[in-house]
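In structure tokens, the next block holds one chain alone, the form predicted on its own.
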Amino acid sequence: MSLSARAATALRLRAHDALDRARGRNDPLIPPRRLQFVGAGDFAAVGDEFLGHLVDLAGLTPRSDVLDIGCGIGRVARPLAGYLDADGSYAGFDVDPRGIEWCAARYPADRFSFALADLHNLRYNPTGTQSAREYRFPYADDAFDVALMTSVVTHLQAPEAGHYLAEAIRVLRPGGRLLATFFLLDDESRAAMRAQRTSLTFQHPDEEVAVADPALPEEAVAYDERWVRERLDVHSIEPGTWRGKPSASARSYQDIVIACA
């Protein structure tokens, strides 16, 4: 993006921030729009959506200890701040220092913690010094009841993705649940791609792992369902709208996978 384009975008977002303040939209846990780097969609609405998924699909309760893998700038932390009680806790980590710094300054440190992972990722942290395929999550074994990975595996190549899934299961207590979102390659999604009904098209979708843009593989990565099942004890799958399903019949944009520890 050119300097002029970045300047125009910054001015537009600052104008939206000013309009939000004028309309009384001043939730202290919603970051200014110019800092919302976690993807498309309404920040609060998407966070509230995933709180519902965690409760309905992953067994979240107000007493749960929750790990948010790739927590961004607190999109899911915000609704959890009002849901978890004094016995519950939240930990999140991310590669982007902006989100970690912003959240650490706004959430209660006795129940919410945020850690920076200086990991190399061409899309989100190209100057990172550590490899995601070797990164050990900074938490003990059996530390959490629920783990969340939204739009994380979709930006990791296979060695890193497999390692992240293994680490997520490691830090979950027996009986805990992982909620992770994917672009899953299966008969339905491949047929939808051939019919040009999907919102994303992946190169070589008949392979085990496929990317949307070979020049920037981390932009969007899809995995064959069998690849996922070989690495996780899959409890359920909720297909997403990305594959051309109507919104009324899908819970979210990406496919949701619930796995058991």
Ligand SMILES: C[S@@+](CC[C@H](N)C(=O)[O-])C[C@H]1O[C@@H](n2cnc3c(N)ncnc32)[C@H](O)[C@@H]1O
The other form holds:
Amino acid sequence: MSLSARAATALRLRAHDALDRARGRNDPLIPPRRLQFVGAGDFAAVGDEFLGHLVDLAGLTPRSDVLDIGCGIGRVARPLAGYLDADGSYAGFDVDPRGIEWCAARYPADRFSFALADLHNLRYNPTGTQSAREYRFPYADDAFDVALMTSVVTHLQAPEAGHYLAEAIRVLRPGGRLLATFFLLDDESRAAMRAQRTSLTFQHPDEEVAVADPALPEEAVAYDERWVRERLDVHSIEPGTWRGKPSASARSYQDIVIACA
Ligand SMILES: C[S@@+](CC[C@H](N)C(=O)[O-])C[C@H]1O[C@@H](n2cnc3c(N)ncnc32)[C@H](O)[C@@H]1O
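Any chance you could show the form predicted together with the named molecule after that form predicted on its own?
Starting with the chain above, the whole complex follows.
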């Protein structure tokens, strides 16, 4: 993007933020648009949507201890701040310092913690110094009731993704649940891709792991459902609209996988 196009975008985003403030929509936990690097869609609406999924599908209660893996800039932390009570807690970590610094300065430090992991990700942290393949999450075994990875595995290559799923299960208590979103490759999504009904197309979708853009694999990665089942004790799957499903019959954009600790 050219310098003038970037300046025009920045001005447009600022104008939208100013309009929100003028309309009284100034939630202090919604970051300015220039910092919303976590994906398209309404920041608050997507966060609220996932609070619902965590309650309905992953057994979240106000007393839960929650781990948000790849927490971004607090899209799911925001509704949790109003939902968790004094017995509940939230920990999040991410490779992007902008989100971690922004959140750490705004959430109550007694129950909400945000940690930076300087791990390499070509899409999100190309200058990261360590590999995510061996990264041990900085939390004890059995520390959480619920772990979530919303739109994170979809940006990890297979060795990192497999390791992260194992780490997520390690830090969950017996009876705990992992909610992770995926682009799952199965008969339905492959047929929809052939019929060009999916919102994303992956190269070589018959493989176990497929990427949308080989030049930037971490932009979007899809996994065969069997690959996921080999690594997780899957409790349930909610197919998403990305595979061409009408929104009335899908819970979310990506496929949601609920796994047991
Ligand atoms: C699409 S964003 C989603 C963020 C957040 N989960 C949400 O739903 O708002 C993907 C996030 O994954 C983070 N990420 C990428 N690689 C990571 C890694 N190895 N460990 C932790 N976070 C990572 C990115 O920095 C980014 O914040």
